[in-house]
Structure formats: structure tokens, C-alpha cells
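Just the one chain here, the form predicted alone, laid out as C-alpha cells.
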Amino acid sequence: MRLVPKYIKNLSPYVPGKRIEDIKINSNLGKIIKLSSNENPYGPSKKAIKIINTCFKNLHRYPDSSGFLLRKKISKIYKVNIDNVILGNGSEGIMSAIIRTFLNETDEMISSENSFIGFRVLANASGKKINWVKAKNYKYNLHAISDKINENTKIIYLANPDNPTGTYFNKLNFEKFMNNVPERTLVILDEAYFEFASHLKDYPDSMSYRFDNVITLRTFSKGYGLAGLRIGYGLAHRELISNLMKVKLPFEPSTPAQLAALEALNDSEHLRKTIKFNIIGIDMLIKQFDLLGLSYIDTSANFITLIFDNYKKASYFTSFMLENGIILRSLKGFGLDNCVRISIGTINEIKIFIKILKKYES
């Protein structure tokens, strides 16, 4: 249709990892294991499914567009006034505000090729030029993302640690970095993997420095396994956030998805299990990865990525741990083709991983 704009019709859209119940119907397998999508594989805290399950009789009613609770307890834990606090239907959803809040007509975007593939949908459906940096050694090159800097630049987008690597920039890098920022461009810094990578001493928490153009983003859907109810949340200065209220969807998040986020951020122990079982998860798998002489790329998240020499070994893999019951991620959509993704399970889902594995390697 020529209704539809170019850049729209030459988009590629987001294609989600493979759902358990689709593999169920296409094949004769019993028990499926997704460890695709980087999901809390122990589910969410059972503080936040009991409140959800109190609020379905108040439906009829729309959300707290203010998200006002929540907001309120967030700004107190980041020690911030609540005019620094937006919600939204995850990340993505703040991010999408954000791009159609500050681009003029001649703005332009840096990113880095490979990584977090919803915000390069999000970039190209903007119709806006985007610099896309190549990464290095699979990891953020912010040296060559200052060089990219021009007086359009509007928004830079980083994503720590990133995603389908699982690298991190550290704090040396990023300081530096942001000395080579100009004051009128905005930085994205997507911390969605925050809580995997809170724990290492030369990781840069954004919300240590206060930068007025910086706008931290974090969820809730990988720690603290509300993945279901898309519910992320910003922090930035006052002003930045007072324009992205006016642009957000006035009834985003859900009433379900405020509660039971302002309960999970009141169970720190479910999320402290959380992260030592995803560390101890990794360190099973690097083991084993080791022992079979395959590459990875080490991760500060609740992933690891392998790398095979080619897209035809990586494409074997993902087929026969597919074909064995385990779903995987290809990152062929994320241009790096030779590369496969696997998101921690649980313990017992990490052994079986590890059986199959035994085989695909004998």
C-alpha cells in the first residue's frame, strides 16, 4: 500500500524465540526445555503472585496512570524524587516513548551493529538515519561510537550489559566516554540485566553518576521474572522525564503488572536466589563448555553465548538440541549468524542441557 512509508515496508520485524507449545504440537517430544528467551526460569516472587491473584475484582478499572506506588517506591529505593521515575509496558515500551518524544526531522541515532535487537526495530521504525557501529571482539566499541557524534546526533543507545552477548562495559570505559558526549544528545542506557551485574566492582550502575542526559532503563521482567507482564522503568532528570509522561500511553502498565512489580521489589530474597543460582548455572555450563573445547563469550547476565566457526555449525546445534527437547536462540537475527544463545535454567534444566550436550559432542 502507499499509505505505508518505505522504511516501514523495508522493516524486519521482531521475530520472539520459539514458544514451548509450539515445539509440543510440531513433534513427538514430552518434556520441552526453553532456553531461549532469557526468561527467571524460578518465576516471579510469590509475594507478587499473591497480589495479583487479590486484584482481578477491581478489572473493570483502569490502571493508576501515574503508577504513583510504584513510582514512589522505586524513587526511594534510587534515592530520587518521583518526578525522576517513569513507567512503561517493559523497556521497550519507554524506549518507543523516548524515540517518538525527542526526534526532530533531521536527528540522528548511533547503536552498535549486534546488539539488542527490539531497539533496532524501534530505530528503523522511526525513519529516522541511524549510525550503526560494529562491535569488537563482542563488545560495545565506544570509542568508535564517540567518533560517530555529529551535530545531529540525538540518541545513543547502549545496552549494559548487552544483549545476546552478555558483555559489559566497565566504568573506565564509560566515564570516558561520556566526556566525549555532548550535553544535547541523549544516552540510552539500557540496564535490563542490571541485577545479573550489579555484583562486579568495575561495573558502571548508572544511577551512581546522575548524568542530566542519561536515561537509565531496567525491568522487571529477567531478575525478578515478570517477563509476562511487560512492566520496565526509567530514571533520568525531571525535565526529560515530564516530556516522556506526556507522550507514554496515559494506562500503561497494567493494574496486575504495578502490583505485583511493587511486591517483588519487597522480596529481596527471591531475587538474591535468583542471582546465585544463575552464577552457579554459569559456572556449570563454562565447566562443561571447557571440558568439550567449545567457545563462549563470558557473561555478566543470565545468558551465554557459544561461537561456532560458521552459520551451518550453529545452525546443527540449534537443530539437534531442538530435536533432543531444548530450545535454543540463534542469533542470526542479530547478525551474528554463527553464534547461539542460551538462557540459564534451572539447576535440574542445566543437567539435562549438559546430558544432551554429552551426546551432541560423542
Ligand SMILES: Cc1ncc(COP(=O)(O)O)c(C=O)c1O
Contents of the next structure:
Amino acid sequence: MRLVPKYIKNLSPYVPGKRIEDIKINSNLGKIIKLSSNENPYGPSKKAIKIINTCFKNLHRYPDSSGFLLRKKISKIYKVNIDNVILGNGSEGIMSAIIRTFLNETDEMISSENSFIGFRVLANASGKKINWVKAKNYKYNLHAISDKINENTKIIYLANPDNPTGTYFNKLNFEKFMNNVPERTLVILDEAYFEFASHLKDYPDSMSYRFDNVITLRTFSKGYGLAGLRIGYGLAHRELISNLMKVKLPFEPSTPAQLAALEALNDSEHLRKTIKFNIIGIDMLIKQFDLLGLSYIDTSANFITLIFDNYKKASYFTSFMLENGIILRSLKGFGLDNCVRISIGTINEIKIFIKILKKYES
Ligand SMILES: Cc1ncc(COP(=O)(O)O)c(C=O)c1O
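Cool, the form predicted alone is there; where's the form predicted in complex with this ligand?
First the chain shown before, then all remaining chains and molecules of the complex.
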């Protein structure tokens, strides 16, 4: 069809993790455990659920397009001005607005080859040139990324910690990297898994720096358990935010999303438990992987990635788990054919996973 530009025709559509419903239709398995999309296995905060229940009667009204209350709250938490905060339909909503706002005809982007697939889809859909840099030992090669910067480089995308590897770059490497980034180049610092990594001493919390060319993205989808509502936020220089505000969808995020996010921020106990059980869950899994001689990538997020010798073995593992009612994420779509990602479930789900894992023979 001539109506569709070539760069859109050539795109591969985003393939999300399998849903529980997809598996139920084709199998007679009883309980199915979904460990494929890095969601919060404990669900949202009860406070968030309670507030959503109160807002149904007003759903005939449009949301507050300025997102005033939530932006105000976020600005207080980070000790910045409300003009430094933007909300979006998930952090991906803001990523999409960034790509639509800042790129001129000849501008280019740079990112790491096997990083977050959501950015890859948005970047490819822009039709702009993207320079993909190879990762090194499943980590961002920041040195190689800065070497790729040219006079057309407008956006660099970095996820820290990264998905699907769970690795992070430290303060020293981030600071060295930023020294090599010109002011005319925008750095998207995607910190979707911030809540799980912020306790690490050498983790470079982007909000403790002041770079006028960095946009920090965070989300309510992971630690706060609100992935289904689609709400995330961005923090940056007011001039970047004011231009993004002109381009974002006027009424994103929805009213229930804004209200639930406000309440989620008031429930620090829920977040604390989520982080605590995530650490316990990772320890349980690592112990088992070590016992069974399975290779994995050290993680600082709410998932862990197993490394197999080849695609065949990785694919066998994913199918074996699926036959036993556990949905994992094959990383073929991320370009890591030999890897399988496991989201950290509840302690109970991990116990079931481990029981099945013990039956697995490579
Ligand atoms: C690195 C990274 N960024 C962003 C997102 C998407 O976040 P949101 O739900 O806020 O759009 C994900 C989700 O998996 C992710 O892994």
C-alpha cells in the first residue's frame, strides 16, 4: 500500500509478554503464573484501589490536562518546580512525546543494541537514523556510545537499570559519559526500575545531578504496581518540559491513573514491602541457579535473566516452564536469542517456580 511509508512497513510490531488468558485458552493447566512483564506481583497499593473506586461517578468528565495535583506532589518530593515535571501514559507515553518533540529532519539517535524494546519500536517508527551500539558483557558500553556522537546526534537513550539485562552503569561511568555529551544532545535517562536500584551506593540517581540536557523518566508501572493504568512521569529543565507539554496528548494520563498515582506515593509501606520481597525473591532464585549450575546476569531490577548456550536451549526452557504453567519472557525479540527473562514473582510463586525448576533437565 503506497499510503504507508517504507520505514513503517518495515517495522516489526511490538510483541508483549504472553498473557494468562492466552495460555488458558490453549491448555487445561490450572493455576498459571505470569513472570513475563516485570509487573509488581503484589498488585497496587490498597490506597490506590480505594481512590479509584471513588472516581467512577465522574468519568464523564475529562481528566485534569495539567495533572496539577500529581505534578505538584512529585515536584515536592524531588524539590523541583512543578514546571520541571510532566506526566504521561506510562513513561513510554513521554518517550513517544520526546521523539515527536525534539527531532528535526536530519537528527539522529543513539542507543544500545539489546536494550528496552519499547524505545526501539518508537525510535524505528520515527523514520530517523538510529545508531545502535553493541553492549559489552550484557552492559551498556557508554564509552562506545559517546564515541558514536556526531553533529547530528540529538537523542541518546539509556535505561538504568537496563531491561532486559537488569544491569546498571555506575556513578563514575555516568559522570565520565556526561562529560562527553554536548549540550545540544538530549539524554533520555529511563529509570523505570529506579525503586529497585536506588539503594545501591554507586547507582547514579539522575535527580542528584543538574544537567539541562537530561530527561529523567520514571514510572508507576513497576514498583508501584499500576502498569494497567498507564502512568509515568518525566523530570527535566522547564524549557524541555514546556515544549513536551505542547506535544503530549492533551488529556493523558486518565483521571483514575492520576488519582491512583497520588495515593500510591502516599503508601510508602507498600513500596517498601515490594522492594524487600523483591530482594528476598532474587536471593532465592540465585541460590537455586547456582545449585543447578545455571548462568544468569546479576540484576538490580525486579527480574533476572538466564543465559543459555544457544537459542534451542533457551527456547526449550521457556516451553518447559510454559507446559508447567509458568510464563517467562523469551528474549529473542530483544536480540538476545539465548536468554530468558524471569520477573520476580511473589515468594509463593517463586517457591512453585523453583519446584518446577528442579524437574528441569537441560
Ligand atoms: C526500561 C523500561 N522503560 C519503560 C518501560 C515502560 O514503562 P511504562 O509502563 O511506564 O510505559 C519498561 C517496561 O517494561 C521498561 O522496562
